[in-house]
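In the block that follows, a single chain appears as structure tokens, in the form predicted on its own.
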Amino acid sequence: MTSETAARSGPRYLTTSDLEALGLTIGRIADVIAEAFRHKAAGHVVSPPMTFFYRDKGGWFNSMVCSIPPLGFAGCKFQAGDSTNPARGLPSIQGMYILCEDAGGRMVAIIDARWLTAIRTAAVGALFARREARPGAASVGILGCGVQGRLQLQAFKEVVPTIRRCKAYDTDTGHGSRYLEEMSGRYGVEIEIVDTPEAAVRGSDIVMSSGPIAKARSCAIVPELLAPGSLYISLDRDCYVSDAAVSAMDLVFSDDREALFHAKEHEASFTSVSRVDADLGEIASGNAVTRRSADEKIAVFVNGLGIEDLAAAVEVLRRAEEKDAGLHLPPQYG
């Protein structure tokens, strides 16, 4: 396609099935996210704070935008969350991602945001697990047997190959049963479904929570449940962890310190978090603190950021162009 033809073409529309057929791995997305944070550390990223608000009848809306001029792209995601959707046959989180060229702003892709969010979130978990899991970590506790419960187990096994066991919990027993059926035998990890969140956390080397993001926190994770040397990765803000457990952590990390404290101030999220010892931008610069002993307890709070979405979307577009995947929509003008 010539540059003149490209300028007149419409965006590429990519559905979940299109995206799944691209063959992208969590490890590859982790690598491009790490590259994006190196650009951020160098001061070459524009990423305003996320817009997030709860709806009157439950659920939430949010949007996030980002530009990475060295990559040549900018993008915006809008999504909605509603925990009652599955009962109506709909995903609990829905949304779309718009990818544009940084120069000129031409829209080049419209991407299913649920898939994009899922793989970039798993990749962020992989980045932290690769860096901060204690040596020889063998067990994982999963709180939430949905998409992230599946992808994070895959991600952890990729970067911590010593993992052998997984205890998983979900508030919906049906989700737990399906998780056991689908995940047993995968990745060489033994799966056990447990009846309480406490049972999933107790003694696990890595704990991941991806429960509903809600105003009312459940705080099931208390200090005595966390094993020495454990790594806790929260994908649900601090909805599952108690204030005391956060205070007892030897190190606290986030994908972005500024975004976390902005959310704390403006959205009443992360109320238990009083410090962040390092974030991915600082880690990318090579000067951040890391695990100092096998017994340290470490928490990671993942905001979910526009920079992560954009990095993943750029890689999605690159692969989609190679495979000529998706539907070419008519041009916006003319």
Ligand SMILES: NC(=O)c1ccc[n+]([C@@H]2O[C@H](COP(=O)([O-])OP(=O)(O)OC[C@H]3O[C@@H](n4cnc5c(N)ncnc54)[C@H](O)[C@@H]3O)[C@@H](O)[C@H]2O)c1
Contents of the next structure:
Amino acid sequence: MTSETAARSGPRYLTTSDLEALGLTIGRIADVIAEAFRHKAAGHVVSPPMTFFYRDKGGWFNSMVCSIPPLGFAGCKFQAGDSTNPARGLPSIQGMYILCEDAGGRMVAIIDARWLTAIRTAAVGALFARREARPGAASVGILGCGVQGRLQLQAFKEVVPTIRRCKAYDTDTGHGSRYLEEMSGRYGVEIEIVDTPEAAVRGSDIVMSSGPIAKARSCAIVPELLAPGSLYISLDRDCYVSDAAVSAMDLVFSDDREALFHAKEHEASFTSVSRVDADLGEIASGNAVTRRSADEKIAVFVNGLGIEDLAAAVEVLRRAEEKDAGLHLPPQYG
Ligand SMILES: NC(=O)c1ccc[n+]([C@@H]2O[C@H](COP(=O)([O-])OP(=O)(O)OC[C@H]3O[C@@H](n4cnc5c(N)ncnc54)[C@H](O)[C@@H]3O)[C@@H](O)[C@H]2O)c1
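Right, the form predicted on its own is done, so what does the form predicted together with the ligand look like?
Complete assembly follows, chain above in first position.
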């Protein structure tokens, strides 16, 4: 291919099954995300706030754009969330990711956003669990036995090998049963499905919530449930946790402080969060406070950011080019 032909060629289209066949690991994606945050800390990332709004009939839309010139790429994700979708046989989150070259803006890939979101969120969970779980952490409480309920447990076990037990809760008992069937023994972790969120949280060393992001918060996680030394990782903003539990935390982290407070101001989210002690930009550049004792309670609010999608998408493209994976779409312009 001449450079002129390459410059005019169409994007590569990558579906979930193409992406699964690439063999990318959560650990590899965690590494590229950490690298992207180092570029951010050095001031080399353009990362405007996400656009997020609730839909009239429940659920939400959002879009996230980002450019990382040192990596040579920019990208945009548009997605919709609707927790009633699974009952209709649809994923609760769906969308597409458009990856472009930074120089010139040529579109080089269109990637299934659900897969991308799933793996980059698991990778962010792994980055925090590796650093902030208390030494010897053995038990995990999972709220929401869906995509993230599965991937976060895998991610935690990869970075905290002392994990032995997991108590998992889902409002849908069928989802709980499938989780038990699929996850039992898979990572050498004993799985128990429990009847209440409280039973999953009480006494667990690592707690992860991936329930719905909704205007009405359930606040089931109250201070008394969280064990000394526990690490709480929230993927559902502050929907599952009470104000008092957030106030009782010794440390509060997020993937991005500015993004969290932007969402607090503009989207009426994270109303319980009044401070963020460190974010991934500071952590990746070695400039952040970390767990100071085995007894501290720590909360992590994962916003989910364009920088994480873009770092993962660039790695996807690199691997897809190596394997010549996906479908080559025709050029857009003649
Ligand atoms: N912050 C981020 O970066 C990020 C990334 C991915 C997903 N998420 C959020 O995480 C949540 C789950 O995503 P997913 O991809 O795993 O979805 P999913 O549909 O695969 O799984 C969600 C599961 O939660 C269960 N559930 C619903 N309400 C519940 C409740 N109150 N308590 C316990 N379980 C409940 C559902 O039955 C389902 O099994 C969504 O809110 C999503 O928006 C956030």
